[in-house]
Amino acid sequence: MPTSTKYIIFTGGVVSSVGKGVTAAAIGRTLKQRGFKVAVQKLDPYINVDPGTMSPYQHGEVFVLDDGAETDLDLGHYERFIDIRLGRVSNFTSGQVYAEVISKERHGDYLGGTIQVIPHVTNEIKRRIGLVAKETGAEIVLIEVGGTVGDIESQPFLEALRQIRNEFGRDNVFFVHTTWMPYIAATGELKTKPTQHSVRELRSIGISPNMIIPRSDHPVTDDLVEKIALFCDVDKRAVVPMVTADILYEVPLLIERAGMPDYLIDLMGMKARKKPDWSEWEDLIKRVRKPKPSIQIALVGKYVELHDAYMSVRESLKHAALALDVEVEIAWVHSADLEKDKGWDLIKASHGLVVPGGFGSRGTEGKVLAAKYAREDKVPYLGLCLGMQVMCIEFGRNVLGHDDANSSEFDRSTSYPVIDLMLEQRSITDMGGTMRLGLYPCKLKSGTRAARAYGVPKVDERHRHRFEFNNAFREDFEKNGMVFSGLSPDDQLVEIAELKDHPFMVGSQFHPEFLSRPNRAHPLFLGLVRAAKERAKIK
């Protein structure tokens, strides 16, 4: 089954979280800079159908795509680095593979055969991998395999990829193995042995890497590169050490300087379409390094112990701050602490607040208190999904005087359900993949802060929610100073709410953080940071 598409497959060794996703995203950017059409895919070995029902403490952020797919946070890296929009085919799990195979077996598609990992599961994996090039028309597909070589869960994926190398042709499939080099402080040494063992494990299942990226927190000397090349049977040029970068977005430039893209292109028998122009990216890094005045933004969340739970929110704040020539310091505030009268020192020292999304009642009253503080003290506020809803709950309680105003998600008996279940959600019992998900249009009301921020009359934004603002109370809110500045085209769904007499208090039912880019900050985050900058009296 030969193919004209080239596949670069990223595996990980020694430890998880070694940086495969960022490496794949950065290499994707370097290939795009050379004129190639690039797509990316993440293979997740866990049995969950998708991360949508997983705790953020376990998995970090759920990143939502245009078509409503709930995916791994690495897809956020891919989109931000490469500046592309990915779809459902760009992420799949063991759960999806097994569900499809079992469904076909129940339907009788296998004609009474015994269903086995090889060939049935591996064939389904290969089918899903083939969909990426078919649906995107990409010339180069980068595939990241989640987990670490040796994990029992990832074995079917690696076996399928071994088969793909034979079926697609060895000139079309290339393996990049990313490992960790531990530093032994007692002797002041970096150790290559774990990398050697990891490569041996990979080779034992029939995959020999074409390139090895040893990751380290310390500089990797030339003799260590030679040692890895010798014992892992690759060219010295194919060993590309990557020292931990202090600036995430510098990784593509580090990869470029190491000569990795040209080596990969030569290996694939391809020629660059154009000379890469890194001037915009280099300017980005210069602006990051440039000393700037600092503002503090409090991020009031339910999962702040794990910063990855708010990966896109954090990056969006950085993008906006960079565009406005300030440094942003994020104060991580647990919303449940505010209910116990803790964490207020961080809130009061901040020049703006972000209240992101979340599910369940834990910590929501703390978010309501944060919204009350922002409204009363005229502190710039940006509410995302649940952050918009608590802003409306607080308004209902403390401006309109309805003490029990709430969301029916948290209090089913409330007599003033400011936030209620969407009509189309009321008959749904399954939790996974059943919310309002993906890209939906929003029309903006002229003259509002939201309309001024965007500068266009209509936008498309990504959603992930079940509950919405209850239209029964819309008129009451509008009479008392709430402006619904963004609505669905049929006027039935409140998309953006803002306060009339406030420097910047805006909440969106959608998740603007999913569409922010390092060199193209999202308008709502720009609005928040600009207002925070003014509060800090920075010109």
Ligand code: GLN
Given for the second form:
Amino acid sequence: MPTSTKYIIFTGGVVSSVGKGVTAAAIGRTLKQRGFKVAVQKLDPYINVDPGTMSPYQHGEVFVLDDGAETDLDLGHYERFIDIRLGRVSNFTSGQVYAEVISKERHGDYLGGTIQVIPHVTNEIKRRIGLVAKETGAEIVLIEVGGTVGDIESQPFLEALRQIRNEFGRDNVFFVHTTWMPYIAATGELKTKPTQHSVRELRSIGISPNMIIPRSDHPVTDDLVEKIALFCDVDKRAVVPMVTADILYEVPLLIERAGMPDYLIDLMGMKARKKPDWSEWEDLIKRVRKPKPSIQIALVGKYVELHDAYMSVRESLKHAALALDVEVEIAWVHSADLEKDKGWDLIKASHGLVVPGGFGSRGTEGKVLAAKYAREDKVPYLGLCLGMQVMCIEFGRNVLGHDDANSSEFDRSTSYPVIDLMLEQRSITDMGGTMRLGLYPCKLKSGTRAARAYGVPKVDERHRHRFEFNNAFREDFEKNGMVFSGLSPDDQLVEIAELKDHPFMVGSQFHPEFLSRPNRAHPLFLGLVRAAKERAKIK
Ligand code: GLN
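Same protein, different condition: the form predicted on its own was shown, now please give the form predicted together with glutamine.
Below is the whole assembly, all chains and molecules, this chain first.
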């Protein structure tokens, strides 16, 4: 199968969580800066069909794309670093592959043949890899294989990729292997042996890496680079150590300075279309480094022990703070603590509150308390999905006086279901992929905070929810000071709610955090941070 597309495949060795996704995303950016059309794909070896139903404690945030795909949080890195919009083809799991193969088998498509990992599962993997170039028209496709080499789960993926290298040609498919160099404090040394072992593991399945990125928390000396090159049988230029960056968004610049993109392009036999212009990124990093006055924003969630569960929210806050020339300290507040009278010192010391999305009742009452505090004390508040819903529940209870106002998600028998199941969701019992997902239009009511923040009459935002504001109560809310500043084009769904007499209390039924960019902060986050900055009396 000849191809004109180039593939760069990112594998990981030694341990996970060494920033393989960030590295791949940053390399993607360096290629885009040279005028190439790039696309990305993350292969997740777990058996779940998608991360949508996985616990955020185990998997971190679920990142939602325009077309409604619920994906791995690395897709967020890709979109933010490369500044692209990805679609469903950019992420698949073993679960999806097996589900497809088994359904074809049940359907009789294999005509009674014995179904095996090779070739049936590997063929399905290859089919899905092929879709990316077809659907995006990208010249370079970056593929990240989740997990580390040697995991049982990732073997079919690596086998499929090995086959692809033969089928697409060795001058079209390249492997970049990211490893970890442990530091032995007693002797003050970095160790290359685990890298050597993981490269050997990769070789044993027929894949020789073209490039090795040993990651480390300590500076890597030239003799270590030489040693890795020698033992792993690659060119010295092909070993590019990456020391942990203190600023995430500096990684593309570090990669550029290390000469990695030029080496890759040479390797692929390509020529850069244009000289990369990094002035905007350099300016961004300069602004990150510049000392700035601080504001504190409390993030009131229920998975706060694992910050990755709110990855995009955290990044969006950073983007907005950077745009407004302040430093943002995030106070991670467990919403359930607030119910037990704990954590309020953090809330009270904060200049603004974010209540992010969530499912299930645990910790919800704490979020309602946080919304009450924000409303009464006029503290800037941004509610994201569930955060908008609790803002409405609180208003129903404490402004309108309906003590049992609630979402029917948390109390089926409430007499005042401010938030209720959308009609089309009522008959659905399956857990995965059954929500209102992906990009939907929202028209903004002129003169409102939301409309002023966006500066345009209509926006498209990404959604992931089952419940909605209940239209039966709209009038009652509006009469008492709540403004529905964003609605679906047919007026049927409340998309944004805001309080009239408040410096900034805005909730969106969608998730603005998925569309914020380091150089283009999201208007609603800008609104919150601007109001928080005012509260902190920073000019
Ligand atoms: N649980 C709520 C719903 O399904 C909110 C979802 C969310 O915050 N993403 O509508």
